[in-house]
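A single chain comes next, written as structure tokens; it is the form predicted alone.
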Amino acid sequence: MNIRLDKFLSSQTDYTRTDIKKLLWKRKISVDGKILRDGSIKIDPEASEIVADGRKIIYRDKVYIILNKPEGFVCATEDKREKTVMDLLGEDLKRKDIFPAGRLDKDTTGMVLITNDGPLSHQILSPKKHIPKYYIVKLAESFQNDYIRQFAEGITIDRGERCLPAKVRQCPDSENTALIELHEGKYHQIKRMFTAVENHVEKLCRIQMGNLPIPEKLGIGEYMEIMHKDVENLLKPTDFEEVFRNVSEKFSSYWINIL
């Protein structure tokens, strides 16, 4: 595959034309430890090692990304007023064509997908694909075996908007924590339903996307790139009962902590 360079940087990082045309003009770009300074000489991005101000460009199609979103960024690739998930990661994997595939609240942690897969992130965002995701909550008050059946029939949230059907199950030793799967993301969908039923979110952290859970070594604030066959397990069944075992298995020595 042969690219123009200045054509392979724009794509590959977050520089701007400008920016590559003045690290050219300053000798900054390298390809295969020769200084070039022409934006249009084709390059073969799989084959060279290419080399910009310093940091090395590597070619990358598809772009997956597990963060592990603290309380107090947005999912956004910009905003002018909030910090961002994307403020986070490294000058390494900063691109102008990656997104959070899906949103959390400011307050919410957790799982967030960040990614170029413009198909990848529709399946994950359109609850037609069926694929879930499954939160830990906090909440104020005990939880109450009543909730399995509400939340299964279907909520009824404010202004009369009916929610999917969706499983919740009280977590092990803990009145007021509960694993949560949804098959959507409407606005503040998880707290607008304890709110139906009378309680109230405190904390809320999502732990899984489809089959694939977020490491149990990445700490709040840390991201990791994954593989393509990594990804797939976004789109593999999955089964509530299991991920409630796998939590219930570590959740006084792992989960309770991190709410």
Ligand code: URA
Contents of the next structure:
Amino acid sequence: MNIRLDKFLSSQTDYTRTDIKKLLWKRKISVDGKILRDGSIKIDPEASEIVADGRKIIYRDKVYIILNKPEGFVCATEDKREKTVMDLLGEDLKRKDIFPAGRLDKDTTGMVLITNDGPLSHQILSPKKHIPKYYIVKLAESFQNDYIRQFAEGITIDRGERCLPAKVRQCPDSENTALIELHEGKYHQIKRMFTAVENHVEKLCRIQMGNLPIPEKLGIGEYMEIMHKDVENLLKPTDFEEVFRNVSEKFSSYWINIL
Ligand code: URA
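I would like to compare: after the form predicted alone, may I see the structure of the form predicted in complex with this ligand?
Whole complex next, starting from this chain.
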């Protein structure tokens, strides 16, 4: 694969064209140890080592990053007022073409996928594809067993908007926490669903997307890159009972995200 050096740098980083020109001019770009000052030179990024401003730029076509989102960050690539999930990524992973696949509210914590894979993102978000997302919710009032039936029938949230059937189950040894499975992502959906049953969401944490749980070792605000084969788990079928069993066994490790 041969590509112009400046084009390669632009596609794999968050550098603007002006940044790249400046770096070339300041002799801060090397290919296989040789300083280059001409961005139009063709290189083979799969066979060469490219360093820009001390940063090794490794060629990646598709990028998949799992982030354990803290409270206080919005899921967007840019925001004039708020900090975004992109601000949590280190320099090595910053590039112009990545975006969060789906949104969690500013005060929701947990699993966010950041990628440049548009078709995959579409699959994850489309209600037609039925890819479930799992959340642990901490409620202001005790969990009521009737929620199971109400959520399964499809809750009507404000102004008559109907939700798809959802599954919900009280977490063990806890009066006011529950696991919920959703197949869609309406604005503030879980908060509005619990408001509709006269409860209130105090904390919300996404713990799994499709068959891909958030890695246990990821602390709040931490992220890791995952491989394409792991991403395939997003699209594999899941079983609510199995997710519930896993959550019950590992419940203490999720507490850290929701307390
Ligand atoms: N439902 C909500 O209310 N908020 C989220 O962030 C996700 C689902």
